[in-house]
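Just the one chain here, laid out as structure tokens, in the form predicted on its own.
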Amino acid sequence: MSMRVAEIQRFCTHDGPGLRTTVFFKGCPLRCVWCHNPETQKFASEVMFYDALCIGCGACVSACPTGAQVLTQNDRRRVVSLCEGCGACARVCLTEACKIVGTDMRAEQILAEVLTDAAFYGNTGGVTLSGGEPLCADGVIELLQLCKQHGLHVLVETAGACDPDTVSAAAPYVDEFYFDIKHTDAQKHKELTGADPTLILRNLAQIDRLGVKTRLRCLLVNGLTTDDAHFAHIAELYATLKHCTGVQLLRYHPMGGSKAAALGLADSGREEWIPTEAQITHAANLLLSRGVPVLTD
């Protein structure tokens, strides 16, 4: 069986503790306003198009089966909608301004990856999974197995939209989950991802329950994640997990907004929805006063 992988990054410092390489899969049922990686969204393979690269050489024209890249004296560009994610004009692109996105992978494939990191983990690092919703990938779970019987630590982050069987299933080979609280008002929680939150919620105490190490991660988006409710809940969610370490702030940042324009979407990036250092230390602060630990990296 095989997953589909967005991309595979080596020595990343951001995706739990140590050196760490991280692989990100395909796919995610939530569609929210601010995502980092919109690449991962669809399950599909896509190809990402990068003008400032272009030389105008037009060999994805003459590769392109649909007719999908354009190339004139004064016109450069992809026609999205017939474009099929072959990958024939990445192929050939030399500066890479084609892009594919999406590499089918087995498990053992992707294993033979991670391991070629071994050697710099140390005590601390290993092997995670994170997307898109790693969890919704055909095959994960034989990934995780293979990568507890080669001794990895195995950290997940994901946002729990996925069947709770795939999580039960998942919990004995996994070290950590960093679990993403997208909001805690369940209304603006499904117009901010297009999702109800309830599965999400349930399968957050399905692994606490199972005795999995959590870490709440809480996105601050200026203005639509911002407001103290939000955090009071968080807070009075932190109290209900008996192996929650704690909760992670993180800040808005608009580069996602560049790689949905490659796509061929809308630039998606808002500078304003960058949090200030005083919400920051704001969302902290209300957090500790109700007894949360707060973590910082």
Given for the second form:
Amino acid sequence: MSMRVAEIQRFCTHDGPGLRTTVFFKGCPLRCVWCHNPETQKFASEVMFYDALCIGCGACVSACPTGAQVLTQNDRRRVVSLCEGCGACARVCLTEACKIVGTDMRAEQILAEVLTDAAFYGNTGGVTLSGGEPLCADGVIELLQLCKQHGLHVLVETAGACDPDTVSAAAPYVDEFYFDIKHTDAQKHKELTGADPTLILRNLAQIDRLGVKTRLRCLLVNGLTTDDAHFAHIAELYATLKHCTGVQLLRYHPMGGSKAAALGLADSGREEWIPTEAQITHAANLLLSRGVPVLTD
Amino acid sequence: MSAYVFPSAYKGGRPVRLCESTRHFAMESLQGKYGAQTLEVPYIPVDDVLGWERMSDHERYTAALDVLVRKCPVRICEGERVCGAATLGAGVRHQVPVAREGSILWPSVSHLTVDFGILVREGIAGMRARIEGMDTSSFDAPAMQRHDALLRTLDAMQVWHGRYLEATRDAYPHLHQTLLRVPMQPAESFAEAVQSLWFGFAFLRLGGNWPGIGCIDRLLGPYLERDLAAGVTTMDEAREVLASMFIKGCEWIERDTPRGSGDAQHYQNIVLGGTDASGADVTNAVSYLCLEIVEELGISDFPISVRLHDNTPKEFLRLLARVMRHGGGVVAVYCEKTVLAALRAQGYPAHEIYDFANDGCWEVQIPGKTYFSYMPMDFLHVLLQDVLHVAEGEIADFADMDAIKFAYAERMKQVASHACESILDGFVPAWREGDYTFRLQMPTPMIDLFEHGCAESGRGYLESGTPYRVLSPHMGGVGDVANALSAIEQLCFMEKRLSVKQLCEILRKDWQGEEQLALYAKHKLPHYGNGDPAADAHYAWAVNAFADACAPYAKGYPIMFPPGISTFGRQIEWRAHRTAVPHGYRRGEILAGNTSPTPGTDTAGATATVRSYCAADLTRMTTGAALDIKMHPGTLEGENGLCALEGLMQGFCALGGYFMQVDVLDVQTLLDARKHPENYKTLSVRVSGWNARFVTLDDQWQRMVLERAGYVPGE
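Now show me the form predicted in complex with its partner chain; what you just gave was the form predicted on its own.
Okay, now the whole complex, with that chain kicking things off.
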């Protein structure tokens, strides 16, 4: 069974302990308005087009079977509605202006890629499955099993929007989950991500029941996820979990916006969403005052 | 809080352990106060020496040295805890700072690590007694001249020591007290050992020489551990004393350095850690103190190399990662296992190899026992011109890759053979007749005092006085050789887009009219440095072929010719004679340095680069093969960043690396330093085998550092 991988990134130092290889899967059921990785939202392969890198050679126009690439004297664009994400343009593009996102790989292939860096993981590093939503990838359980069989430290970054059976099946092979809590208010969660949080919270509880370590991760988006009530609820949620090590506060950055533009979507990056240092400190203090460890690394 | 802030790429800043007066001393030294003083007196005139015309060269040298030590400025800095200063400006320029009629008389010596332990353990008095007691009955006249020169050089050191005794008598009683014993007598305490070591080091530099110090922890560690056990010093006190030595090592930093390849390159290398012959780790308190000092002060003038092995203490590895994270490229690492295997294969006796240090950059040598130099050769040019005839001559065609590689390997043998035999002709004129007598060379008695074998043999450092004579042929351009071969294989034989002859014709025209093919070669083909087995196989082949080419000369001659890989910064000057290359770059572009990938082609991250580099059998590159890794500070934050650096070093060793220098660079900081150099006087970067203050690099060198840091011109 193959899985669609957006990217395998090496020497990662922000996706779990130590030096890690992070596998980004394609596809996520959520549609967070601030999404940092919009290229991993769709399950299908997609082409990203970076206008600034295009030299106008026209190779992509000849290669494209659907007429999605347009190049005339006054017009250079990609017609997203016509693009089927086959990647023919990316294969002939000489400057990486066209880039395909989404490669089908079997679990053994992904494992082989991960193991090439095994010499560097030491006692702390390993593999991180991320996305997208890794727990929505077909075959992810097989991959997790293989990783564990090879003695890797396995971390899964999830937003929990997935089949509860997958969560239960994955848990025995995972050393730690980094679990995103988008918002604790159900209505706001739905507005901001397009999904109801009930399933997500049930999956979090299930992971905890199965005894796997978790870290809650909260993205601070100024005006959207920075209200005190949200953090008070986070503290309450933390108190219900036996195996949660604490909460990590992440700050919004607008860099997902340029990726959205390359996908032919509206640039969703917004400077005004960047939280202030005072907001971050305030949220951390609020959590600490309620006995919640705030994790920084 | 301290009033002095030393630059760091790590946003958490540097720790403060040293007292404020030591930090003040460091800041003044790093900003060029003492370098400026040094340049005020470039040399000592020796026109008044009587009988000059009748003297032998060695007599002239020691007569000049006698004048030098009597007339050179004596400098004692406020706050210093070790005494002695190399105060003559010509030394900074690699010259013996004496002149007649305004002309400098001799160049000086560098690229070596001497044995300062001789002075620390024996003292001047012990050295004199040993040399005077030698059986010289078999010495000929030149050997006797050298013997006498050693004793007169000791006289000079004693005179210079006397001046510091006098200068410290009233105003600096704490310094005076130590100088009363050392370096005349063997050191008995840690403070005395540091003073004695520094005095010997400063004396050699006073004479213009640029020695390395080598395994300082092995030398000083026992003294410190004895003092700590006896309760006569503390780690804090010891740190202050040792820091003073590091700070004084910056006394050649100039306030207004002429721009070039950087000012901090006097090859004063220090080597830490490693194992002894029993396999035991030798890391000791001094190893930790050295790293703590550079962690705090960011001093890069002693480029430090740490010998890593399977049992390197975790705490030491962690401290090493912390130092690296601050940037400046102050610390590099050896995989000791690879180096020891290389030295064994070269035929060094087992009891010698565990002492290895280097020449000041990374070229491994047995310290205090080795004459060393190297021969840089551009093997990319050899491929492009001698084999493919891209620049001129009739362009050859080749039926397959084997034919190209055969022709290239044969040419490598010719180049290596010619280079080695030319050197032998220069040093050992009758070697072809089996007479291995070395030609007599310029006097080097200062160095000879600290090199085993010179006094015993009556021969100088350059004249086969040392047990080992090494001239290392260095392969330059190996990363580009790999990429060029990879591109030829892909374009001409796998994809069959064009013949080798057609490709070379395009290269001769500098890719003009074939820009798209150039882009294809640059972006779509497998490149060395990405863990790509096909490209890495070409690299491994080239390394092996070069080792094979040097093998006939590696041993068995009066000079050994063990191979190594380097460009240092020569990729800048070499671009003038290089043509366009098959992997898409045009004439004049700066290509790969040392054993690193071609700039812009390594896109798979640091671990992939290390894997590629380790794909060759680096034990065959006896004197070394350096890999440069540049990282952004943002990737190394927090505990994970330290773990990542540790993991990188562990992987480097596990995969059989040789030497790796990691620098942490923020492109924005470097760009700002270009605009406002006045604000970045002490910002250090790793250039190649040495560090330099970024603002002392000229435009081309700064651009090279920037591009290695990921800067894309025009962005």
